[in-house]
Amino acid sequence: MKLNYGVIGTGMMGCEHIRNLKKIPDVSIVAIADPNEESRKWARKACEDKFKIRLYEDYKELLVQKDIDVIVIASPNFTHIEVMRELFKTDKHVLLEKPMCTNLPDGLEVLRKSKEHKGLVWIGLEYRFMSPIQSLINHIEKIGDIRMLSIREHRFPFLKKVGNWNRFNENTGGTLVEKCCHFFDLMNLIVPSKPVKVYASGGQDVNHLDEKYDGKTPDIIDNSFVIIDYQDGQRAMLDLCMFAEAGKYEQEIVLTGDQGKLETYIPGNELLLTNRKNSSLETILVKDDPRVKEVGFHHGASYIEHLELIDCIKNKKKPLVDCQKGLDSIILGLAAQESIQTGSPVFLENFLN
C-alpha cells in the first residue's frame, strides 16, 4: 500500500519531514503548499528530484487534491486551527506538528472534531520516540513507584523563522507551549497520575531584547522553572534555559522512584540506573533504533514517528499520539505561563473550567 503525502508549511520543520519521508519505502510526496516562495524552493530542494511535486501557494488547493492520502501540517503555530478546520472537511489522515494549537479553546475544538474525523489525526510530539526516552521507559519497573521526574533543557535561543513569527507569544502560544509541550508530553507519558497543580517562575532576561519587528520587541520568555504536582503525590519539574549554548547535553531526564533512579541524556547513548537497596550504579548502553534511515534534527525520532504513523494508518490502529495527548501537553504550558503572569499556582480543575 503506497501512501501519497502533501506537506503544508515547508520551513525548517516541513523540510525535515520531507527528508524523513523520502527515506521511507512506499511513500511519495506529491504536493506541497506554502505562501512563501523561498520556502517552496527549500521544499523542492529537499525532495532532490526524488518526487515530482506540485507547488501551491494556498494550502486549500492542496487539501482538495484527491490523490493525497496523508497531510503533514508544519505551518506556523497560529495557523494550525484554520488549517485543521479545512482539513476536517476532508477524510485525509494528518500529522499536525506541535503544538496542536496556541490556546485552550482552539485545542478543545480540534479535539472535538478529531473524534468525528474519518482520517487518523496524529500530533507531532516526536520526543517520545527518541532512543534514550524509550530506553528509560523500558526500565521504569526497576525503580519502584515513581515519585519525581526532572527534565532539564539548556540550549540555544529560538532560531530565525520566516517572517520572525516565532518571536511573539500571540503567534507561538508562548515558549512553554511552543517548545516545552514536548517535555510536558513526556511528563504525562511517564508519570502514572493526573496533573492537578502547576506553578512556575520565568522571564525574558537575555534573548531578543534588542530586536524589533514592526516596532515591537519580542515577548517570548527564555528561561523558566516549572513544577507540576500530580494527584497521587508525584512531582515533575522543568528547568528551561535558552541562553545556554555549547553544553555537552541539551537535555537531561532524571526519573526517581522509591527504589532507585534512572538518568539519561540527549544527545547521548547511556542510561544510568541506581538501586537504593545496594547503592549500586549500572550503566546501560542505549542502542540506536536500527530502523532509522534519517537522523535529522531530532536524533532519528521524526523518522520513527513516521514509521509508527504509517503502521497505524495501514493497520487501522488508533494513533499513538492523539489529540487528547496533544491537548494535555499544551494545557500544562498554558497553565505554567498563567502562573508566571499571576505569580500564583494554577489549579488545573479551575483552569479548565
Ligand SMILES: NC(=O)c1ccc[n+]([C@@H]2O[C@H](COP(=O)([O-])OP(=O)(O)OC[C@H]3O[C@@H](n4cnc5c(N)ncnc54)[C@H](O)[C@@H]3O)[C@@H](O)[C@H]2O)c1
Contents of the next structure:
Amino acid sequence: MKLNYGVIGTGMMGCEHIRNLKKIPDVSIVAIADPNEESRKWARKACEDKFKIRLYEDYKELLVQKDIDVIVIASPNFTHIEVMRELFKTDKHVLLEKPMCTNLPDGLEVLRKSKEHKGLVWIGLEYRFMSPIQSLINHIEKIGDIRMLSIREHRFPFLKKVGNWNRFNENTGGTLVEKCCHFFDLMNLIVPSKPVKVYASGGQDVNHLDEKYDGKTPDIIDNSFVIIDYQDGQRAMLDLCMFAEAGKYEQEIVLTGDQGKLETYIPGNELLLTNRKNSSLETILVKDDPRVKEVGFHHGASYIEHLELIDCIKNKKKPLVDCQKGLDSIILGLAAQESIQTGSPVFLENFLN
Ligand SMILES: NC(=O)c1ccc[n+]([C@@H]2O[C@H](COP(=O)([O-])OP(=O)(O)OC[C@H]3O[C@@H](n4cnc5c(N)ncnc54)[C@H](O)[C@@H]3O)[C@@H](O)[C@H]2O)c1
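Moving on from the form predicted alone, kindly provide the form predicted in complex with the ligand as a structure.
Full complex below, order starting with the chain above.
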C-alpha cells in the first residue's frame, strides 16, 4: 500500500518532514502548500530528484486533492486550529505539528473533532522517539517507584522563522506551550500519575529585547522553573534557559525512584543507572535506532515518528501520540504560564473548569 502525502507549511520543519519522507519506501509527496514563495522553493528543492510535486499557495486547495492520503501540517502554531477545522471536513490522515493548538478552547475543539474523524490524527511530539529517552523508559523498572523527574533544557535562543511569527505569545501560545510541550509530554509519558498542581517562575530577561517587528518588541519568556505535583505524590521539574548556547548537552533528564536513578542526555549515547542498595553506578550505552535513515534536527526522532505513524495507518492501529496527549502537553504549559503571570500555583482541576 503506497501512501501519498501533502505538506502544509514548508519552512524549517516542513522540509525536515520532506527529507524524512524521501527515505521511506512506498511513500510519495504529491503536493505542498505555503503562502510564501521562498518556502515553496525550499520544498521543491527538498523534493527534487525524488518527487514531482504540485505547489499551492492556499492549503485549502491542497486539502481537497483526492490523491492525497496523509497531510503533514507544519505551518505556524496559530494557524493549526484553522487548518485542522478544514482538515476535519476531509477523511485524510494527519500529522499535526506540536503544539497542537495555542490555547485551551482550540485544543478542546481539536480533541473533540478528532474523535469523530475518519482518518488518523497524530500530534508531532517526537521527543519520545529519541534513543536516550527510549532507553530511559526501557530501564524504568530498575529504579523502583518513580518519585522525581527533572528535565533541564539549556540552549540557544529561538531561531528566526518565516515572518518572525515565533516572537510573540499570541502566535506561539507562549514559550512553555510552543517548545516545552515536548517536555511536558515526556513528563506525562514517564510519571505514572496525573498532574494536579503547577507552579512556575519565569521571564523574558535576555533574549529578543532589542528586536522590533511592526514597532512591537517580542514578548516571549526565555527562562523558567516549572514544578508539577502529581496525584500520587511524584514531582516533576522543568529548568529552561534559552540564553545558554554552546553547552555539551541541550537536554539533561534525571528520573529518580525510591531504589535508584536514571540519567540521560540529548544529544548523547549514555544512560547512567545508579542503585542505592549497592551504591553502584552503571553506564549503559544507548544505541542509535537502526531504522533511522535521516537524522534531521531531531536526532532521527522525526524519522521514527513517520515510521510509527505509517505502521498505525497500515495496520489500522490507534495513533501512539493522539490528540489527548497533544492536549495534555499544552495544558501544563498554559497552566505554568498562568502561574508565572499570577504568582500563584495553578490547580489543574480549577484551571480546566
Ligand atoms: N516537532 C518539533 O520538534 C518541531 C520543531 C520545529 C518546529 N515545529 C513546529 O512546526 C511548525 C512550523 O515551524 P517551523 O519552525 O517550520 O516554522 P517556519 O517559519 O520555518 O515555517 C513555517 C512555514 O509555514 C508557512 N505558513 C504560514 N502560514 C501558513 C498557512 N496558513 N498555510 C500554509 N503554510 C503557512 C510559512 O510561510 C512558513 O514557510 C510550528 O508549529 C512549530 O512549532 C516542531
